[in-house]
Structures are given as C-alpha cells and as structure tokens.
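Below you'll find only one chain, the form predicted on its own, shown as structure tokens.
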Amino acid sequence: MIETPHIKCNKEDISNIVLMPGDPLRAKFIAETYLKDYNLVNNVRNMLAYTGYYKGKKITVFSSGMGMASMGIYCYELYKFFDVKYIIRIGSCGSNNKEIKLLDTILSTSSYTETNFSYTYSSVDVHEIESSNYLNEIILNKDNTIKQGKTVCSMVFDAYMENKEEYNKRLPKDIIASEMEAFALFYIAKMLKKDAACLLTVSDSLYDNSKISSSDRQNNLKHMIEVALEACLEVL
C-alpha cells in the first residue's frame, strides 16, 4: 500500500495510463458507463479514482479537481509514486476563436499561461509547454476532425475576472481555447519525462452567447471520452 498526502492505494491498482477528468462524478460516470470489472481505488478527499478494463485494456480514471494547483498535485503523485506513464486530461473549455464552435472537440498541442507555476515548481520561468506528440498522434489517428492548437491555462475562472477583455488582449493571438489545468499537467510530465495530452469539449465561447443543453453537453463529452478511451488501446 502506498499512501501519499492525497492518494492511498496499492501501486498495482493504478494503470500506467490514466484518463483525468476534473470532476470526480465524471470519473464515476466513465467507470460505470465504459469500464468492465472496475473498482474504486481512491477516495481520499473524495477525489474518486476507478480502475477497470476497456476492451481488455487496463485503464484508470482519476479525477484531478479544478485548477493548476490541484492538477499539479495529482499528476505529480501519479507519475512519481505510481509509475504512471501517460495521462490524458479530458475536460471542458471556452472557445477563443471564431472557428471553434460550441461542442467542438479540441486537442491542446501546447498550453500557455501567465502564471508562475513553473517558477514555483522548478525556479525556471516558462510560460508555454507542449503536450506529447506521441499521444497526440494516436488521438488524431482516432479522429482527425478534432480541432487542434494552443490553449491558455488560467488561475482564475474567466467569468469572475474583473477585466476579462484586457486579459484576452494580453493573450497570444493564436490561442484557440481557455481552460485551467493543462499547463500544470504538461509541465509536470515534461519534468518527470512522462507523456501528457489534453482533450477538451467547448462549453462556451467568446463569440457565441447561446447556451447548450445538459443533454447536448453530455453527448458531446461522450464523444471526447470515447476518443480518449480508443486512444488508450494504442498506447504501449
């Protein structure tokens, strides 16, 4: 049994490949919907994790919580103490590009941040980090219609920013979407010589004020989840 400050389970209870939604209940949904012979392997702080089999492949679905700090904790402990090699984040995002529409699926090829996450972690000032080419190629082979590009990772939920317009003006012009966890995942993966990818579903947009229904959101999230699961089958 391995017990870190945030995870308690046997090393063999965790697969070498992990799907990482932010929401613990989404991890539960994925396990119940897609995995065979699954077990709850972590519930410390109610950060639920399940390990089971998808088409015969052992996969762990482990919730990360929200924000870079939470993602940084869980991906670090999984990579460092549980011999995880690959993590694919699956979450939602906001579109920063007119061509990226509600419910589109996005693959983040790199993550940009204004924050000092890297400086705090390793005393190196880095503001953009690439995801894993190896995982990205596998994912795109499963669905080459997925939009891909640079995303921004923020420490503040954009709806709560005092001056959201000024923030968006500061961003690089090639940002296609906004989220809150990928930079920490990609940076920790690079520091520990592991692989990380990030698939996102667009839930809101700077260019579209319409609301998507809960059923539409769920159905499109299922597309993202299924692409990620199918990609897991190809990982060595």
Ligand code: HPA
Given for the second form:
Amino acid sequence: MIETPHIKCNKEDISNIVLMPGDPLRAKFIAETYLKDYNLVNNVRNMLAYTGYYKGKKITVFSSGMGMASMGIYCYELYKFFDVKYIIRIGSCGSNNKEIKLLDTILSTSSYTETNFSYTYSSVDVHEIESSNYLNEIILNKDNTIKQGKTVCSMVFDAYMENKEEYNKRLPKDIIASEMEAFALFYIAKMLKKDAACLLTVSDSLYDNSKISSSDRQNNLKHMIEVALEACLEVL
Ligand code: HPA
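Please could you give me the other form, the form predicted in complex with this ligand, since above is the form predicted on its own?
Shown next: the complete complex, the earlier chain at its head.
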C-alpha cells in the first residue's frame, strides 16, 4: 500500500494509463458504464478512482478535481509514485472561437496560461506547453472530425472574471477554447518525461447562448469518453 498525501492505494491497482475527468462522479459513471471487473481504488477526499478492464485492457479512471492546483497534485502523484505513463484528461471547456460550437469535441495540442504555475513549480517562466504528439496522433486516428488547437488554462472561471473582455484581449489570437487544468497536466508530464493529452467537450460559448439539452450533453460526453477509451487500447 502506498500512501501519498492525497492518494491511498496499492501500486498495482493503478494502470499505467489513466483517464482523468474533473468530476469524481463522472469517474464513477465511466467505470460503471464502460469497465468490467472494476474496483474503487482511491477515495481519499472523495477523489474517486476506479480501475477495471475495457475490452481486456487495464485502465484507471481517476478524478482530478477542478483547477490547476488540484490537477497538479493528482497528476504529479500518479506519475511520480504510481508509475503512470499516460494521462488523458477528459473534461469540458468554453469556446473562444466562432468556429468552435457547443458540443464540439476538442483536442488541446497546447495549453497557454498567463498564470505563474511553472515559475512557482520550477522557477522557470513558461506560459505555453504542448501535449503529447504520441497520444494526440492515436486520438485523432480514432476520430478525425475532432477539432484541434491551442487552449487557454485559467486560474479563475472566466465567466466570473470582472473584466473578461480585457482578459480575452490579452490572450494569443489562436486560442480555440478555455478550461482550467490542462497546463498543469502538460507541464508536469513534460517535467517528469511522461505523456499527457486533453480531450474536451464544449459546454459554454462566448458566441452562443443557446441551452443544450441534457441528453445532447450526455451523448456528446459519451462520444468523448469512447474516443479516449479506444485510444487507450492502442497505447503501449
Ligand atoms: N471556462 C473555463 N473552464 C470551463 C468553461 C469555461 O467557459 N466551461 C467548462 N469549463
């Protein structure tokens, strides 16, 4: 049994490939819906994690919580203490581009942040970091309709910013979507010489106020989860 400050489980109960939704209950949903012979392997702080088999391949689904701080803790501990090699985040995002529509599936090829995450972490001033080409190619092979591009990672939920227009003006012009965890994941993966990817489903848009039905949202999430699970089968 390994006990880190935030995870308590046996090393062999964690696969070398991990899917990371933000929401603990989504981890439970994925295990119940897609995995055979699954077990709950972590419940410290209710950050639920399950390991089971998808088409015979051992996969762990481990929730990350929200924000770079929470993601940074869990991905670091999984890579460093549990010998995880690959993490695919599966989350939701806002659209920053007219071409990116509600319910689109996005692959983040790099994450930009204006925060000082890298400076605090390792005293270097990095604001953009790429995801794993190896994982991205496998994912795009499963569904070539997925839109890919640079995403922005913020420390504040952008809908609550006091001056969102100023914020958006400061950002690089080629950003397609916003979320709150990918920079921490990609940065720590690079630092520890591991692989990380991030698939996102668009749940909010600067350009579209229409409400999406819960069944559309659910079907779309399922598509993203299935692409991620199928990609896991190809990973060595
Ligand atoms: N911004 C940041 N993170 C998000 C959003 C958003 O609009 N939607 C879902 N996660």
